[in-house]
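Next up is one chain by itself, shown in structure tokens, the form predicted on its own.
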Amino acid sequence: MDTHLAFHFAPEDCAAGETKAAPRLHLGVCGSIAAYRALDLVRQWQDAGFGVSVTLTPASMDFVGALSFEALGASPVYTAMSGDARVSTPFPHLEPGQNACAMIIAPASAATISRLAQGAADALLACQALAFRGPLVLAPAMNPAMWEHPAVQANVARLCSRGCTLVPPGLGRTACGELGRGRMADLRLVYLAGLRAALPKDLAGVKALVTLGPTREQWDGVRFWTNASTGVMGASLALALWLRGAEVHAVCGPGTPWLPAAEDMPDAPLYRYSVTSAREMFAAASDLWPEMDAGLFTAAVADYSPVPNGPEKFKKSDAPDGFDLHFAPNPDILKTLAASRRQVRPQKVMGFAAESGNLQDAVRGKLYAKQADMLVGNLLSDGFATSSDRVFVADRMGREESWPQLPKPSIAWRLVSWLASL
């Protein structure tokens, strides 16, 4: 699991533990070489505020027995319609549905997926997905041969216009060898396809833009400027507006964070757009603008450019006794959008500062310069290209808040929620 995209809820921070629902999910797991790899699934979810129970077919015990899930926390762990000593419950095929808030069943096989599509109860873990009445997330693995069959593309065109997440099967090498798309996703997309299932999804219909990480404004052929910033507050907010329901727009600066790609998600696409220099952010973010709904902008962008040299190496014999620059200024975004904003239904904006002193009256004042909603400050020697912050925020209603050392994923979490209370 990349660090920058490990949620890591404290409990007043997860949409779960803010509403009534079942802060658990329950993993049903196949029989597959990747079974094992659910165990890290479990791990994951389980950091993130969740617990986990599981379901293991008879098949899927070739691969990955019941203790080790055990040994991880899982429970309860069912094996068998009946007789299972591990659990208690006379229906362990309803169990699962009254009690966890949303089903993943990662990997899942071609037999599974055939059960399901026709409705067919004859294995525990088939009886819980049909009485399972919350979301359902499906993370196929199979032979390529076998994924590509027409029987299986009908069985999961089918369940998935009955209302199941399909996390497609990945591209390459499968454990019988052959080169195809088959062998499960890549499990930062599963971890995050069973985030997103359990939470309430109280940003559905927001269309937001957020902008992250540094610019790299280029001076010659081998010479940039730019700055240490790493993308993961904004790729932190990505994620939190993508989980909780709203379509998300990514512009990223060069080195930012991994965000699912469009087409690994296509039940919930996030999109994503590489830019390097300022102008070029400017201009993406002015296109995807004037359809938005909130605009987040994080990223770290130059205010200044080195006039270019030219597309050759600069030489050192060029200039012996050194050399000056002369640097233009760049396109304000925050402050250039924010002033552009819709008369009727505007748009809210959320910008951020990086400051060396004098926090609270540097946020204070840019909040108003940049015609901002809400701003969020930090000092560069408390956060600047680490994986946690402290902020103080303040929002165009008078509210202030500082808050004390938190990761950035629960950083954006709070900021995500104040910015839709406005």
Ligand code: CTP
Second form
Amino acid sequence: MDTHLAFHFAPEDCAAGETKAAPRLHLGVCGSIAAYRALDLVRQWQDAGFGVSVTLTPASMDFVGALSFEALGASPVYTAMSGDARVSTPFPHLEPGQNACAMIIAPASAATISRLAQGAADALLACQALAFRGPLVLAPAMNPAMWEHPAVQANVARLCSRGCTLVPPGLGRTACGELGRGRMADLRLVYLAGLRAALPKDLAGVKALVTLGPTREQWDGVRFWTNASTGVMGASLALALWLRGAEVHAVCGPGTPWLPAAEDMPDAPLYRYSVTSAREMFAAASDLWPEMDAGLFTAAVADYSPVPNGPEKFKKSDAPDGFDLHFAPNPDILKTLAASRRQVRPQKVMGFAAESGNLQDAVRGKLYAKQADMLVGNLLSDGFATSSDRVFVADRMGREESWPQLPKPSIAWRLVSWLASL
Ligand code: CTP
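Next up, the form predicted in complex with this ligand in place of the form predicted on its own?
What follows is the whole complex; the chain from before opens it.
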């Protein structure tokens, strides 16, 4: 699991409807070679704090067995409408709808998609979906010719028009050897879509800008000035915002972590803009800023760029005794955009600081110097480019907190809650 995806939710973070107190996801598995990948989903959602129940269609059991899911802790695991000694409820077709907060069918076969589109109740999984009032996510997997068929496309369109979330199949070689779109999507997308379906959308309608990663300032044809930022904190924040329903625009420096591409999640695109230099990041962020409601500036922007020597490779023979470099200042993206906030409904601004001196004084100083609403600081001595962090947070209302060492996705989740409360 990538560091920035390793969220862990408490029960109160999850959508708890009147009859759906348990943070549980229900996973439907259809007949496809991709059925074995569903086992990883169970583990990943459990690690994120969810219980997982499973329904295996008869065709899926040619590929994976109920015992594999049970051994991972999935419960209940349904395999038949009646006479299944594994489950105690007399209502296996109703129980997931009563207790799970979202249903994800991954892989979803053409046959099951057809049943769902028709509202057919002739198989257990289709019945459970009919009796499910919560969000439904489909991650289809099938041969590319089947996926392209107008009948399948019409069924999928009908399900999407009813509010079902589609994680489209990926492009590549399928198990049958054909090249095309048909294999189940990247598992990270299915994992995230399941989480998003289960979590409250308290930030629906909010547009958020996130800057992340290092910038790279080119000096000659092969050399550049940069830093060790990984962009994990920014990627975690982008995902935390997106999971809660915000429209996220992530301006990413070089080497930043994977995020879903806009076309991977057609129902809820996350927009990524890849930039290289501080000036490119400034230009991309400035273009977006007037339309945003919040800005989270995590990028480790180079404050200075070496004055470029040109596109050619600088040769050793050009400076046998060494040489001096001259650096020119770059724009301060956070400070400039915070100062140009809208008068009406001004954007909320979160800044960051990695410090080597007195952390609390530096955070308080930057909070005001940069006109941010809140500022998050950490000590370089605790490590740079790590998967977890200890942060000190301060806001303009005078609230200050020091948090213990936490994984970055957990910090991101808390920070988004804080920002939303301002
Ligand atoms: N920042 C920015 N543009 C810059 C420099 C910094 O947007 N050119 C943002 C960072 O994304 C961060 C905050 O400003 O949110 C603080 O960055 P930091 O590097 O800690 O502070 P600096 O202003 O660069 O000051 P110094 O390096 O002297 O500590």
